[in-house]
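Okay, so here's just one chain, in structure tokens, the form predicted alone.
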Amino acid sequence: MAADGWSWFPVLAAGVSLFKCLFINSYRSTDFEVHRNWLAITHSLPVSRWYHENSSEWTLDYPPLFAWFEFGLSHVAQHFDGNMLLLQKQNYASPSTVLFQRLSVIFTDVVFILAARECCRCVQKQKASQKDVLSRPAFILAVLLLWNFGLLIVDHIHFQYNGFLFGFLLLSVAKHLQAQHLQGALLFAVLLNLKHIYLYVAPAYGVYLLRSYCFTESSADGGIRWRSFSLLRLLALGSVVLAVCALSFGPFIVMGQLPQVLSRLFPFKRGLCHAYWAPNAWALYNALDKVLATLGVRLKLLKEAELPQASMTGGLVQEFQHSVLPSVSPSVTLICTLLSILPALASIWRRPRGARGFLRCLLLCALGSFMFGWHVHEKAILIAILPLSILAVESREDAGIFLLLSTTGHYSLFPLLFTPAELPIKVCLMLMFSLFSFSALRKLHSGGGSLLRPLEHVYLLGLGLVALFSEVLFPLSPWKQRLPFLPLLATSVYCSVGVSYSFLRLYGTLLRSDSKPKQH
């Protein structure tokens, strides 16, 4: 790797990879829990039983691959402690459990790694002649991939395997702009049997790969060629698609468990919202809702007594009813995410602009499914994130994006770290991680001017004083025992403005490239 300039990348993945061990003893959730007793439902139980097993309220939720996955992990865990692979064992969190799964995130890491390295290579060539490593495209690119502060807390401290599925993610989107269309369809395959969270993506990879895989050929003004399409192409893929899914799902489609598998694996019994609202549509909704009711009571055109007495912001993963406005069906919001993508579908559809046209119809794919999702965790405001890291290294207005994005992306997810000894920590890295990206993206595209307009700068500073509120002021207040889900009510609704921008502003690139000529 040194001799084509790529000595400071190993040295950058060791370096984030022995961070991640100062966290080992640190604060974990109950997703710590969650994973040890999969392990322990994988390795003592039979694979008829996996998905029936319900001793605990964490049951396997996750698609058949990810349950081999943890199968496969629980023969490493046994030479740790043996105990934690004992059903009876819950909330078992001895020392050597706790480093097992610890470095078991940090090991499966290295997909993430590699994904990184590959997604950088397909960068390496833009402004080539810069001497200065640290102003490469490749070295901004893999930094913000490696050290994304998102990821740090969410796997590292909070718990989860979300670095390796993001390698996956990452390494067929790396492939798609290598135009290795298969290898990039079998990856994504394999990542839906994994986590089926990714459905979110899917439908650009299904009309990506269609129109530009399957038909060969496009005309002058990139129209489509009808006569150029390839049913051996169209085998071929679902071929490979097939063949995962067969692979993953095909012991429990022949012991007449599918139906069991999926209940498990969508759940829609759960609400709308998580229990701290993801900065999306439905947090706005909520909130209007919540104002709705109130003027109505103090007005007196609502009777208090009337209205649901569920609460949407009691902290309970819960079904519940709005106070005035309709309520939300599952079927409301899948109609609102397939219109919200539609757009974006039918643009790459009509004028397919190459990979990176296919990367930009993700990333929308990705934020109207978290803008309108049911029951969206605010976690999958990485799915944006990571991808838009790669746009941001290329184009002025993607960077500018990316900064909006990524600081208010990222701010929404304090919350999943609450306790005192955590604050200094996430403050840190986050303005770590922030200052770099701020920094290193205004000097890669400098000679314009700054990277955002006028507002986004005002609302950036208002999102610090929702910081310094919700942190610092908010716990020292009267308030605090009174309004306890106040802090949270106030990061989810001012994120979702944040992000609900730039999901509207990112769809502009869009709709002003479709009169631009087409990229090959």
Contents of the next structure:
Amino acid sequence: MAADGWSWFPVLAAGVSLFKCLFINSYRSTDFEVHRNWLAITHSLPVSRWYHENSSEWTLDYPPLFAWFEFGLSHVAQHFDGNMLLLQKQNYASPSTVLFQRLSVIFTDVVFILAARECCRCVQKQKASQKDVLSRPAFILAVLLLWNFGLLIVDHIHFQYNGFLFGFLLLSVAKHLQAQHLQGALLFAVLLNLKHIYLYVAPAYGVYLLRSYCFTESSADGGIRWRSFSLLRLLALGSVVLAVCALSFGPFIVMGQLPQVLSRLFPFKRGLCHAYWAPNAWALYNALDKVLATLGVRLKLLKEAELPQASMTGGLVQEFQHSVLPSVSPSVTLICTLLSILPALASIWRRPRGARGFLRCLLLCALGSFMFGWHVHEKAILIAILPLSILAVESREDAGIFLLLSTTGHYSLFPLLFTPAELPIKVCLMLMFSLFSFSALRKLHSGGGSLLRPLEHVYLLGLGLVALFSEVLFPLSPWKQRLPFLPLLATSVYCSVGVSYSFLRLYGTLLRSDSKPKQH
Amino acid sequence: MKRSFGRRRIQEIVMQTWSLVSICVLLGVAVRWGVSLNSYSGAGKPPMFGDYEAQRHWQEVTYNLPIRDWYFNSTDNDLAYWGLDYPPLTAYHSWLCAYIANVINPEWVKLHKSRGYESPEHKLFMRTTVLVADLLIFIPAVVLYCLYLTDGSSKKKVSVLLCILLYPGLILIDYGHFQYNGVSLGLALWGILGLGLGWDALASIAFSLALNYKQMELYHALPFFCYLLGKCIKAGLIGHGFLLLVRIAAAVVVTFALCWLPFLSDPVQALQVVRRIFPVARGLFEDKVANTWCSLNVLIKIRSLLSADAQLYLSLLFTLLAVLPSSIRLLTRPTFWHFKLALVNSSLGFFLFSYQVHEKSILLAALPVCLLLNDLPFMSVWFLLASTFSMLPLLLKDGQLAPYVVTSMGFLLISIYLLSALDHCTEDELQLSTYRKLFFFPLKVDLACIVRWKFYISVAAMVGLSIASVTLDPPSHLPDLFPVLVSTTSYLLFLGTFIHFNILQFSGPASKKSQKKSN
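Could you switch over to the form predicted in complex with the partner chain, since the one displayed so far is the form predicted alone?
The complete assembly is shown below, putting the previous chain first.
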């Protein structure tokens, strides 16, 4: 085995790319048709019609740069099968269409591979003397990123372009770790204009860049020094971000379509939770509501007829009424989200701890928005899991949090693949990833006992029981007909406990490093 | 042997590497399942369909008919339509699968009515039966072999394990085309494992089971026989060796008797089974297969020149000539190293020269070559790639292009990286000195370099022919151009491997590695 340098990286990257190709013919969700429709829209309609077209229910609801990305893809697509670019061909999935779309995801993942390499370079310096490749931080990080379970199933089975987008995010993080802030800001601006879900972490970027880039110096104790403010840097930063946004939204502003575009990007008509509740605070809130309602009916405090008849996990994306607890409006979720990320932002504003402090703040923003956001998708947990991998190979404490969050978060993605044919794949991949992360991180941070506390171990074992119940026992049991949503409910409630706990534990690391100013 | 010491060390290694081993196994399973999402042989092609329907039909027949009717032609059992032509163990396995199938959905095995049954659920069921059989038989055998019988660090063992598990040929045939080769090869591997660990009786039982699962395991029978006999002779035929021989013979006879029990009551039954298993009437070769007869056919049309009987005797003669040298050598030197080499030589000899060979039979040679991945990485990887390539026409017919490309490239990548196959091809490591003596090469000729270039050229040829088979239309007067080119190219590679491994078996313990092995 070649122990020197980086020879393992191309093998890992090429290996995972080939592995992804195996799933070309696997199950694909409606997102496949969504992206095919976007190819058709951007290819066959003028720019002015892109955000007005609604002949398919899968209207274009990503920002303009992503539309241009689809436009670019469509030019390659016509060499595979021109029919997929016709608007009226709804649900068109000829073999060459499938091949093209799958390959487009695999090939655009090159951005992700490059980003993973940059991230590995950033941790390389720490323990370069390790002889064994398997216990080098850079190798472990590369596996954690490239072979990430969530990305594999969401992108290459379920079908989405997250790998390419996360490539931009990680590249931008890596640029910040390398103190190339303008490039980092540029990449993030591009990313925001590709998919606006990354607004979740925008506050961390804003505060960090303003504080650590626009102010050139800090006082001895890390506090802010107002006179070191550099207007030039602010202007440079502002022009970079504005230029990207102008490029992306400019044409639509000129055409007077901005309100239309924004209404597509932020559809508040959708409900508080997705059809399957993402494992966040609102899942717990909904579950509590259900429990209270059931208890109320049992104790004769409520009349069953008066309760709203919406089944919360009923598969329809719509607003619904809580039975006992007050209903939650978008503005409430916004306030909760802001409140949850405020301490983290304040902390890096008061005393920035370099790019790693920023990364921690970014994770807290991602998790805060995930916990309290409006209509959060379960896939959004990856925004926290992937960057957390970088911290996990550098510190013991973060490794523990990573194990907890990644195992819980990845398991919460299981309902995405519900077809029996994909069951062995998701189980194998999940076990593979978890086994690797546990054994590698334990070896990396060996000495000083277990990475997880006993209760956390018990919780993760419980996850196994939930999996056994909802994937094996429940489909065979007679409840399958009467309570079809019980496994989803159990999964999201159980996982939301783990995600909330990881969120709090991560907050703990930030605030603790706040109170120990010497240690950075 | 210092076994107690070895065992403790092995336990340590197992503890250290259990997570790596499980990751490799999980990856192997994931790749297998990924391939199984694709099409299978004869999907949606009435009236005969393919091997998938053959296996389903066997389930139908064994479930619905009494055992005495399984191998006989009758109104309920049309032998012309995928009649059962494997030994009894396969039939029992089919019966077991059919029993489960009947619990899930009786439509799948209903007599007559289920013919040509296809549905996504049924495909899922069939694929699952293959995976279960693999998980129970083949994969544990590979894991144990790599942990116990492979030299080197624990990381090296895991690397070999991953390479064997990812060998594309077996995956593509079992999970793509649809067969249960994992069972027969797995049982044979249990036999090899038993011999390697010194459990001769258990090894004989395992190999007898393999023979009773698939008659093609006869390709491996001679080395097993010669190794065990040689061992008995070495121990002294009057005394300890005789006891050993009796034990082995008893194990074999009892295993066979148990497998054939339902057919033994009536000689007619047993004879009919034998007749079904060895169909001599089917001709010297079918389709395009990379063996001597088919390749010779390009030059001389043997089938029209010779009578059927003459063809049979000709192939028998050549097969014997091909396999006897290595077997006799093994008989005189019954070491595990020679045993592994003899397995390759015998199975390749059968493949190249025997009667009625199928392209899939190359898997029988591929299994022992997999076991040599650690000792002779370069030659083994080369052969394993060629063996997968030789099945290209079959795979293309089944719609397995994407899995073929992906698994082959993956295997090449991983084996070259993990086993450093390309770094281990100096003249000494390839054991080329015999060639120098045989052919009087002058000293300045760099044989290793020539071999390496041969490797590159052959890989380029495989890639080129694969691309051509997929993209180009053959000229109208040569419709079989690409299959013939594929089979001839693979034939040349197989012949080269056959000669090389025979020379290895006869070259004395020249290199350190084989010396260590033969002691």
